[in-house]
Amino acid sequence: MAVHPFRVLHVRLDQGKGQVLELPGRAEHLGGSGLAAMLYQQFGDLTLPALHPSQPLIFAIGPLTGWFPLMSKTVCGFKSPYTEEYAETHAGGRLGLSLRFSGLDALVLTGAAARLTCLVVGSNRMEFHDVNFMKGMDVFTTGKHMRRYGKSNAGHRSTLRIGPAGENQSAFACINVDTYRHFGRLGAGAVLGAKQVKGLIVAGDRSLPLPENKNYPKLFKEIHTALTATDMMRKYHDLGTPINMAVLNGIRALPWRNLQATTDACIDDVSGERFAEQLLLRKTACAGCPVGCIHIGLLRQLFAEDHNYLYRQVGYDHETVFANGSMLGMTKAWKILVLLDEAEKQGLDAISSGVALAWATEAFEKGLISEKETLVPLKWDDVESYRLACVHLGLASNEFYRLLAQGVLKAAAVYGGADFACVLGQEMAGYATGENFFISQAMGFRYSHLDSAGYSYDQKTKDKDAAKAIEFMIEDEKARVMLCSLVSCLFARSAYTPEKVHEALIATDQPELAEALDSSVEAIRRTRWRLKLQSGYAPEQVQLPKRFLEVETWKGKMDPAYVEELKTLYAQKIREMGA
């Protein structure tokens, strides 16, 4: 049988023009971070500025997405104006299957519009609307305004849009998709307001066959029952990741305070137990998943007096909770819902705006900034003062919060406080697990608690054994890899293993890509860690601020010599990985 072409929309932005192009390459592709790393070698230039109008904004998913559950993600892969390397981002939402429904493998958008403008583009269809109306607008407001557009597909449209992060070019800047999913970190809602984009809906206007391999409708029922019907996903789908908190706090591992503690009493209010308890209202799940993961909140709010209150259903789990909770003093879960519900107004990644407040409270305490920069007060605990400054820091109100929305690391290096910035590539993860997860986001291909599970391993073995550790990272992150290529939530890591794919893919009549799939994974991989050292990632050059140096866990503190020697070790790996 031959193998399909890739379908991609070409859209240029300048021109007003876009082309379904098909291009070879599935079997040594796949799709998603496969795809998009092929793109970008096609399509970009790493020699340029991440925000130059040429750069493209790809999007692309997998070769199953559709046809079986939680392969419902999509990848954005751009050059990232954070570190000016090659990145990736994933979100969920209904994306995946509007591009599915579309007939598309990938979008690619190049170029920049002559003003701020809200794309459409569906299976047959390509509409450029000027907004210019909504220059400013928050991303509620702008959702509101979006939702005229592509209303005849409502059921299978996709609604992507930035708040005034984006049209700032914050490196901190999210593309929120749907509702309560984003692209969030590394600053792909700062490249998508460099081409003048405010919003992009994807109309999914086709419909989808299903396959009539006969292998097909059993393997489904297996895969699904196994997600539904045993303890696989049940913590994902009880109190949701916001179980970590307890857990991490309990093993002296939760960041507290800009990780100036990894333990803390008040933990019983910020829990993901007490979220349910007090705050949670409903679950919800991305488009083709039946596990319902995403936990939303009730945010009540008093406006006025004789009890008239504003309420907002506000979506969290254990990174954004952490980042706006432990690691900013809070005692209290609604506190928690205040900032993100902020966060999510401004388009800003809350992870790296509450980690970069984190950091300016701290600096505030030691006198390296005054109220002269930071406008407020910061202070721990301290909801309305870190609100307001999470408004400063999405519009960029001054020199200040113009520099700390670029990262923590530009700040400090103006404004002192380089040694407790909580920065490993990018504004921590929740995890101070100790030397094999700092080490793994520092170097790791997307600065991503979700490239390998060093967090996890952390948690499992207390010897130093750096060679072993290391091992366990690479063949971690290749699992990784070939489900962020099909695009795949990697909480269901335990359901599709290498072995299940290789089912899969046959059974959706793609024997080639079977056949093909330890190679084309090791080839993508190689390909992503090559575009990130062209770009000029020096993983020898990698330091870790002395706070993390400073932690102590339930193994102790932190050995520096241990840390050197897994260092060394991956940056040798990762030089043979993208030889």
Contents of the next structure:
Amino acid sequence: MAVHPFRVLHVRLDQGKGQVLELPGRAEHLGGSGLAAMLYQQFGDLTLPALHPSQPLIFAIGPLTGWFPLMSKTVCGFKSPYTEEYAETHAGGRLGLSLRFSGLDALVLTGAAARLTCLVVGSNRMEFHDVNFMKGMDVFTTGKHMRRYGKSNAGHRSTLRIGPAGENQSAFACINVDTYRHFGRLGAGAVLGAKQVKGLIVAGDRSLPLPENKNYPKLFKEIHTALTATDMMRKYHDLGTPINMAVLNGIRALPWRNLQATTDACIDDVSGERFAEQLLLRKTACAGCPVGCIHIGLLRQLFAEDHNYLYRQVGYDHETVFANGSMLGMTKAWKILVLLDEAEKQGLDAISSGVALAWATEAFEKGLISEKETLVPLKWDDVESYRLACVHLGLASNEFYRLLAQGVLKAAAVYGGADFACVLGQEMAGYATGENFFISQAMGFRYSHLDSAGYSYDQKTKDKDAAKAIEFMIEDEKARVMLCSLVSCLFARSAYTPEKVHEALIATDQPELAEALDSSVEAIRRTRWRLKLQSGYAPEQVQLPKRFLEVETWKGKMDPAYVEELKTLYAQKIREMGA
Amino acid sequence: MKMLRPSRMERCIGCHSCSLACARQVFKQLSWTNAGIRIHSSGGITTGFEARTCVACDPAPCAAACPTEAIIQRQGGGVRLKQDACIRCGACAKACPVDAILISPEDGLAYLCIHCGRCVAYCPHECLELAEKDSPFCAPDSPYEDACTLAEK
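I have the form predicted on its own already, so could you send the form predicted in complex with its partner chain?
Every component of the complex follows; first up is the chain already shown.
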């Protein structure tokens, strides 16, 4: 059987035209992460700045998207304005299925529209709407106005949009996907903003025939049952990832007040349990995933006397709760929802914005900056000041906020305070578990806790065997490269072993992909690292800010010599992988 | 005669597993629209979800409107569907009082619920049930079970 070519819609925003391309390479590049890297090689130019109009913004799904449960995510490939390196960010929502049901493996945007535009694509649609009236609009208002362009596909479309942060080309700007999901990290929202695209609707308006074999429905049922009738997914849909807040605090591994502490007695007021008891309104899911891990909190606020309340529904998870909670010394869970709601409106990556405000607060306390820069007095637990600061970050209100929104280290280079910048490639994720995690995020491909489970390795392993630790990271990364090329939610990593993926590819009549799986995953990993290295990434130059070496966990103080050993070995491996 | 009822849609998380299961098992397609049950938000994802599906009319206006007997009245409510006999006229969809019939823009055929209940097992939160048409709404583990039992008495 011949391998089907990739079906890619290339939209040239500067010309208001597009073209459906049929590209070979499915067996080598699989999809998702692999396809995005392949397309960046074809359409991108690493020598040009990230926000140059000709740079591509790529959305790619994989060979199992929609065919099996939790194969529900989309990879966005781009050159990051945060790092000026090739980067990836991943999101769920309805986008994966919408692309599948538009008959596309990927969507590539190049060029910049002449005016602010809303783009609508589907299996038989491509429209450019002038939305100059949306200039400066927040994410929620934008979403409401965008509905008019996708009415005929209500419920079966995906809606992507940016807020003021994206228009202002903040390196923290995210792309909001279907209200509660995001292409969050490394500034994809700024790339969309540079292309003058305020919003994008993908209409999932066609269907596909099923494979003509009996194994597919049988395997679907088996995987669906494993995911829903066992406890495999419970931690994700019960309290959700915020269950980590109390667990990490208990082992002195939760960053508090810009990582000045790793545990605090007021944890019970901001824990996952407290959110569930007091604020959890409901849960929702990505299309094609029966787990329902998206936790939505109810924020009820008095806006006038005589019991006049308004309410908002705010998504939360561990990373955003840590960044806007413990990191800012918050003592009440509802205050965290206030900040997450504001970050959402501005279209900011809520992890980076929270961690950046934590740095700014410490810099404010130490007198490196004053209200002249911050415009509001920054103080731990002061929710209203933080909310206003979040608005200033989105609007890039002055030079300080403009710089801060390019990354904490950019601001620290001007104002000082690099020693206590909680930056591991980008603003840190919510794990102060130790040396292995710090190095895995600081040097990992996406600068993310999702590159490999370094945080878990810290918790499971006592010894300081750097070779063993790096070996773990490399192996774990490989499994994740496979899942991110399929494109599966990483919560399903215990369900989708290489053997099960092999079966799934056979059941969907893609035996060539199954046969080449191991070698294609290795090749994809090599391509991704190669792109990152070619864009200037130098793993040997990575530095951990001093704050990370001052951390004390349940294991005791950090060991600088071990950090160096990890760094040297990982840098060697990265060079080998990307050779 | 049993019918499919989306009795507990307030529990729905919008995963589309029911639509995908129907399309896969009944209509042999990978689809979230060419199915007898389709999920829509009620006006943005913040407002929750609704199921668009057949309410088992008796008599069914769609069966009366169908000129080729592709849709036939089922005893006790609802209809049977013979897609092979469908001439893609769309009369059934126009006659349906609850917009439960999709005329697919891809093939022009009618897609509607045949009350087989094969989607029910795929809903992670028991939003759906296959039950006698006039029985009270409840699930075995529903917090409303007592209320339902009382209503039966």
